[in-house]
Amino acid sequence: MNRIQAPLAAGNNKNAASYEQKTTVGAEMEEIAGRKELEAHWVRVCDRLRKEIGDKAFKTWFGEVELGKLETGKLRLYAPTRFVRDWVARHYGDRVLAYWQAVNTTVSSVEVNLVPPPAPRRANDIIAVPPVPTSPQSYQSSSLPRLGPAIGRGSEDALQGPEARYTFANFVVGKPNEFAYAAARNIAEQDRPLPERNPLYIFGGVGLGKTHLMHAIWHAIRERDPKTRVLYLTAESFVNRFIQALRTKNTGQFKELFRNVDVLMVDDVQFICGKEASQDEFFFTFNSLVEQNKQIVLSSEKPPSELQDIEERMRSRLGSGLVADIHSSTYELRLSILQTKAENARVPVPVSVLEFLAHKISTNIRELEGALNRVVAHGQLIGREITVEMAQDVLHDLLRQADRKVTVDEIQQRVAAHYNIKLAEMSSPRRARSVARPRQVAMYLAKQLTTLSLPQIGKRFGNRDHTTVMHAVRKIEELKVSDLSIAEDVELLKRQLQG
């Protein structure tokens, strides 16, 4: 009896194990099928969103949003940064939910979260990392000829490779840079350049993100097709290499290097201004690449129309494609950048400190990030708690510079340049609208940005009465509500003066 029961028991165990295995496999298959269906729904939702808001806005705000899980009616989406998360939830939340419910009735709510941080690496984990070039030359195709060391600062080579940290994934998008970001993404994703977008010319002040976008384009193109010959360098490096080629009588090799690439990227192109021979060579290189239907990407501190000491044919070429500007940063964008940087560094920085830095340091993003680095390093190395008082102490030199007062002279100069009138018109008796309106804007800004009294402001505008200044302030406040162009002008001038 016992001999019979034992094998039967073993057989039952085997059957049970087999049943459990089949059940597990079945559950996994159902889970995979459910995931595929969810992904198909996400594609349909994205198609509807793209049709409604356009390709540019879709790529800007949903290009890196990831699909999460659907659990008990709640669907989770993941955004790469806090800023994108908040923007998507605030501006597109209702539409996203409506589109989801149209394709999947089980969805009752949509929640946008930050991408969860990667799990801690275990000792036995193997992480695949793409090879990092060890020398600047490895950033160009091996089939391209190589020139000798650059003329200039020490042994620094002219072809400096883009930094690995500058990618689209960690570029914080906000209203001041969203068009430039969308344009850069578009160029990076095109197999062939579009004539109306070649060259892409990105301009903006120092430290606002031009170089970050240039490097991000390089990385995106190389990731899409590693065989693409992308050459990135600064305009200074271009000039140095051209001078070297002239000295060594090797201009043929120089031309072969720069005219046999698929994408040419030149940073700080304003450096060629006033350099006639280099300008001519750049012009011929430009024409050669355009004729071959190759993409050109340029960056500068000024738009083509404001570049000085440059030939008209060159100015025309630079502005013949897509010109994208990056405005001065807003408080919201600066705060989002600080939050993202602190999260990526996994350093707990109080929100009050981030808000303080975003308010106080508005000159450029590079200084803003540097300020955060100083505060964090001080806290880690000295062991001091990170507070607003501590940040004030550590950044006293930077904050003193940031607190520089705006003067009436600066306001008048900036407003006159913006409206293209003579500076003398700020104090002239002329009442023509083309002069009076800019003068009123300048008076309004003087009242907003300085501590001067109305009589003191009137004195700086041709000894005008304080009631004239009062009228100007009221008039601009009314126009800001009824006239969008005036509101935009005032906001732009204000940011420029405070920046």
Given for the second form:
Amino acid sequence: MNRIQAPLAAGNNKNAASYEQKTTVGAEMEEIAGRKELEAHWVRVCDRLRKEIGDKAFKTWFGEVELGKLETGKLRLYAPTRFVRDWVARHYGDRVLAYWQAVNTTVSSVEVNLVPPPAPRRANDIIAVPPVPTSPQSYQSSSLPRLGPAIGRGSEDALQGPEARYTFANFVVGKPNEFAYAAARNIAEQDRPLPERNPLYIFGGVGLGKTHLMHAIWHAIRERDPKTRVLYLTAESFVNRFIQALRTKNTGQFKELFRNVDVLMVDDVQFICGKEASQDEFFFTFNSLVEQNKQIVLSSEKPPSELQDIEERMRSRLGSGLVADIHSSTYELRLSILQTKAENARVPVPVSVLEFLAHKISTNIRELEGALNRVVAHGQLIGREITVEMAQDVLHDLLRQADRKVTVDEIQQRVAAHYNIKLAEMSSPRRARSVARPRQVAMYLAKQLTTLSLPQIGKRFGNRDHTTVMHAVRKIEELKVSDLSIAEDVELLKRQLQG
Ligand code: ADP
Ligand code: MG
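Having seen the form predicted alone, could you now give me the structure of the form predicted together with adenosine-5'-diphosphate (ADP)?
So here's everything in the complex, that chain up top.
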């Protein structure tokens, strides 16, 4: 039995304190003394561990584990990844606890947590190309304004540019994405935007390559003509900057950002939905650039027709150029992406393993990449041969999820039982809140957990119209934010259904 719990960390102690809440000023001195003592203990625990398991294993598993706090007997460690966390807890848990107890008798348990994710990387949040960016200095003196604090350390970050591997060359083309790929290439190769292809609006589900294509356009344009001024930003960044500009009464500087661009790319425009003032500003920016015959590229998870809470003039503007969708991936495309990635990683992965992954992980390309990385890392780190069995073992949590197909029947049953209403109410015409809300929750879950379309879901709920389902999904999305009990219900039900 492991007395160490899965949700541990301390080789580097420098950041650990910041993961935890600051104490009051009064207790500060005491805390510093306590912390020093705890760190000294941790050094001793680490020394013993290193002696016992060897330098190499110690570095692999504890190199990035960080020391947290000791509170009422519970000592917290932080692991950099889920994988390291689980591994340390499972294989070294007992030893870590025993060594701690040897140096500090107040420790009764050790808990390994995951290091909280860092703040989202800002570098790719907004990328601007100055006319001739040869050095940070030339960037600053260029005609583009400084991008402000939101991108981190000013121009340095902006110069980092887009994700280097998101190029056309690294984009694997197949039936589901060939149109979007061709459209993106075409934009990157045009000297002047063609009105009928402006804006280019790329849409498709999460993790299917939209951002990759946009960064690829960026690289290609830069390669063709380094003087072209390209600005890429996420819609979220647009909104945040705009709001900040309003707050600081500095919209002039905000507008300046867009003034001299030749190509504007805005990623995930669905984020602008429902944000009226930002939408107006976006509409204005958009129009003035199109009028000057500048190219605009947008991406979204939905086609213009399915965006909600958006003005009609905006909707028609978004769809007025070339709309290109990326369909969900096919087995062939997934396999070919895996082959390319495995080749790039220069690690021999048997075809049977690639086939297995392409077959089992069909949700999106990001997950597929993640799965391959995990298998390869596992092979490299602990020198285990890469086989289908090994992949099965390493990915058991992911695969269990993929195997588990939730049905509408199950959803209706669970939800009805949870809210203590009759199953028949799921399809009844009754609109009383006591049954309507659970029904909406069930519709929401059906949309989230199955691949059925809105009309198909409506059918299963007493032949309701797809707009009713859409309304239900929106309602629950709103309530999840404003009503904690609904948010908890939904999470609980989701876990039970996927369990
Ligand atoms: P989206 O923006 O649509 O959510 P991303 O562009 O972030 O998706 O893609 C997710 C991950 O999958 C990225 O690492 C990307 O490189 C990879 N990816 C997606 N499609 C392809 C493809 N066709 N070829 C190679 N890699 C791809
Ligand atoms: Mg994206």
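Only a predicted model underlies this, so the values are computations on that prediction, with no experimental measurement involved. In this text, the rigid core denotes the largest set of C-alpha atoms whose superposition between the two forms falls within 1.5 Å. Positions refer to the first chain, counted from 1.
**Student:** For F179, is the C-alpha shift between these two forms 2 Å or more after core superposition?
**Tutor:** No, shifts by less than 2 Å.
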